[in-house]
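Only one chain is included here, represented as structure tokens and corresponding to the form predicted alone.
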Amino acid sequence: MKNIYEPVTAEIVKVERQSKDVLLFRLRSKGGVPFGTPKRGMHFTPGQFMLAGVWGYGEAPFGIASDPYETEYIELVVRRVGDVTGAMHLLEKGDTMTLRGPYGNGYPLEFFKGSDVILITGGSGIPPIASLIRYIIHNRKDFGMVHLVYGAKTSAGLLMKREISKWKRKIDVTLTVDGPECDWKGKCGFVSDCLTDIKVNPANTVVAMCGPGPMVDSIEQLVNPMGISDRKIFISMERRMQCGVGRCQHCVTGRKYVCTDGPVFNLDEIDRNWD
């Protein structure tokens, strides 16, 4: 019987610094592609997550940032915040990590098709949104207007800048930082401040969000007055996933397991949830 907690070993084939405390890791299986059987050419759905780790330190959940059509590798964006991620930041090209997954449910891609899409994220919440953007660009004719609104405390905290410059050719991109900076040509203010500039047809618009709780809470208060119903608002929750398979109960919110019922939820599902 297969041990559901047994990870595969993945080799680091690229390390790219995104900010002073964030690295992007490109990972490839040492013995072939370990990311499940391709479905419609994809190894995962944008919004799913992996559990990555270092032997002796443990593992942690990370949203997958790479193109879901890519079959040779996956990319994870890792912010240094504790022992596990601190150990990861000491790794170099050629070293290995452990991987389990992909886990959870991603964004409902078929439901999104035919609609205008607003993508909202902040700080290090960009990875699952990045994967979703890459899917949309692969299938651009299936979607209407696509708006990305991405914010950080400072311009140095905006991640995946090289990719963003490419995305601007295919989708509308708004970048914002909390306060004025020298040489900053984007917007200043919170992500929520930028939404009022977007004109939408609420009957044909869906919203995908990923970011810190306070940001998501404030966005909800703005999106609903735009006329977009809760059933068209999808949130990727960043919440303490540990086993990945609904056994440890570490990520329970209300009656939901974030690891198996999410991490992407329709707002209707989690509104008024309790811890």
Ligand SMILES: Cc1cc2nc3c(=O)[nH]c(=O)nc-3n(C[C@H](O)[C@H](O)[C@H](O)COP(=O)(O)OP(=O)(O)OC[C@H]3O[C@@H](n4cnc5c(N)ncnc54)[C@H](O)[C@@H]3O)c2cc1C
Given for the second form:
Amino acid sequence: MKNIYEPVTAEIVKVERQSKDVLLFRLRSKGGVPFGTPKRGMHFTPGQFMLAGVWGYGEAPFGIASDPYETEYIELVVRRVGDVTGAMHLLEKGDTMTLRGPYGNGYPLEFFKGSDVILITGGSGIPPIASLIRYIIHNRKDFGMVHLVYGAKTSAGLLMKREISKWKRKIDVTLTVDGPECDWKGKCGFVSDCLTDIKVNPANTVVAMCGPGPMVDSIEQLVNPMGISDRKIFISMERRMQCGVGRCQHCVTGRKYVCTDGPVFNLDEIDRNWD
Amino acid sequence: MWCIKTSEKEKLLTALKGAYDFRDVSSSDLPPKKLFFPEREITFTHLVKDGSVTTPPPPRKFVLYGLSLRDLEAITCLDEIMSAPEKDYYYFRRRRRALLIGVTGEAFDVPPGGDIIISSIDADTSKLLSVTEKGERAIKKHLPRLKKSKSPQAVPVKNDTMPDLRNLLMDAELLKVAVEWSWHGYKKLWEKLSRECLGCGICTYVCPLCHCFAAEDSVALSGDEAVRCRRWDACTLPVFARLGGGEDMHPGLRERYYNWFYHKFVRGYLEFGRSECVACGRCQRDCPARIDIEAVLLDIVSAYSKSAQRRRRYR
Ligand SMILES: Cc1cc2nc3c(=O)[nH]c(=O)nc-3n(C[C@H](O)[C@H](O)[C@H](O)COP(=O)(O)OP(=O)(O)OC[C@H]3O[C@@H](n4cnc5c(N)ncnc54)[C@H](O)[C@@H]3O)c2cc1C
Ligand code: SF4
Ligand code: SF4
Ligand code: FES
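Cool, the form predicted alone is there; where's the form predicted together with the named molecule?
Below: every chain and molecule of the assembly, starting with the one above.
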């Protein structure tokens, strides 16, 4: 019988500081075994997550930020908030982490094809969106207009800046910070304020989001006025997770398990939950 | 099916005691799940010096003797829960090594689970039923000269634990609809219960079907070794749904206590087509706040039926 809780060991081949409390880890599985079985060349679907851990400190879920077509490594972007992430932040190049996954559904790529795509995220919600952007760029002609709106409290809190400046050649990007700052060339204000500037054809637009709770709460007010229906708005939800396989009950929301049914749900599904 | 005298039953039990670890749970307050899914178990040990990762060895074969019909049913249901979507390694390596023996005076048409069921007929005679091949093999091995017999007539004992809940469980769909309705339709009840419930988690620990768990890592003081454990958790406890950053998805007892019902009667029904409850009575017996889920469910179903009638009348 397979032990579904047994992780693989992954070696950290690169650590890159993204902000005061965020590090990017590039991980290669020891022995060169790739992560997940590839499907149509992809080792995971953007929006899927890994349970990464440190022996003695525990495991926690992280959206995969790297290119799904990349076979050599995966990248996780980790904000330090507690025990597990605190232990990860003490790791260096050459150290190891444990990994299980990929888990969850990911964004519905086939459904997105042929549409204009608005990507909305804030703070450390960028990893799964980053992976989705990499997928879109890889298959650029399958998509119409693609617009990323990414906000943070301050410009120091915007992650993956180097990647974003590369993406700007292929997709539209609006960066925003909450308050005014010296030398800041992007926008000022909340993500919602920037959305009004985007002109879309609601009939042919899908929205992908991943963001902090309060931002997700205001989604309806953000996007519904644009005329995009709840069924075309996809959100990656965050819940506490322990098992990743639909058993421990920590991640439940209404009728669904975020670990196996999600983490990506459309807004209509989310609205039906009692909690 | 066999008919056996007390002396033969004793012989069988003595033989089983010799061949297996023998656990008599007939007078145990705790649910039998703990033998397959212990309160706390080490899942992995990691040695720092060589990076090795090991899983502790499984237990010896054991007999679980004295299970009631409802506990047998609970184990059957838990087997299903622990199989979806993939088999739980730690649960099934124990489960596979167990021989389940039910003991009852109740009548039943279809055995609800287990490997062997012993039903008492009178002071000196019992009915011995093999439910699985494993049970049949154990009986034939230890009582080889036994002759099969027709079912003798017994006077069944009535089980008077939670009879009304038992009835409600026959219509799992009604329970599902009523419990789901009650969150908005009967807010007052959940307000009241959230004031009564202490959020202690006892009801979930004693329930033979509750199976929430948490993982817990720790490092040995020497720093040489790390262990990963899994332990029972309870959805009624405060931090159950708290995120890393501190946001709590079920901040109040109202959400947490309702979630307990929601899982058993709504999500459980959607996943497995039945309620995740067998009316064993433990949660009613052990709740320090004296909350009686049988009374709560009767109340919900009656309020729901009234509201459904009212809706029909004004349509
Ligand atoms: C689908 C998904 C994708 C995510 N993607 C990202 C991402 O890309 N980047 C990012 O920064 N965050 C991401 N998060 C959030 C991230 O999972 C949390 O920030 C993280 O769980 C916090 O863990 P912590 O231990 O540091 O925090 P804590 O508050 O200390 O603990 C939170 C969790 O860790 C477990 N834990 C803590 N200590 C132990 C221990 N000793 N043993 C075992 N378990 C322990 C807890 O049980 C709990 O589940 C994502 C979350 C989800 C659900
Ligand atoms: S045993 Fe009673 S008080 Fe404790 S959590 Fe359950 S319902 Fe609440
Ligand atoms: S009666 Fe209570 S303890 Fe027994 S199965 Fe139902 S919910 Fe669980
Ligand atoms: S993380 Fe355990 S059920 Fe989803």
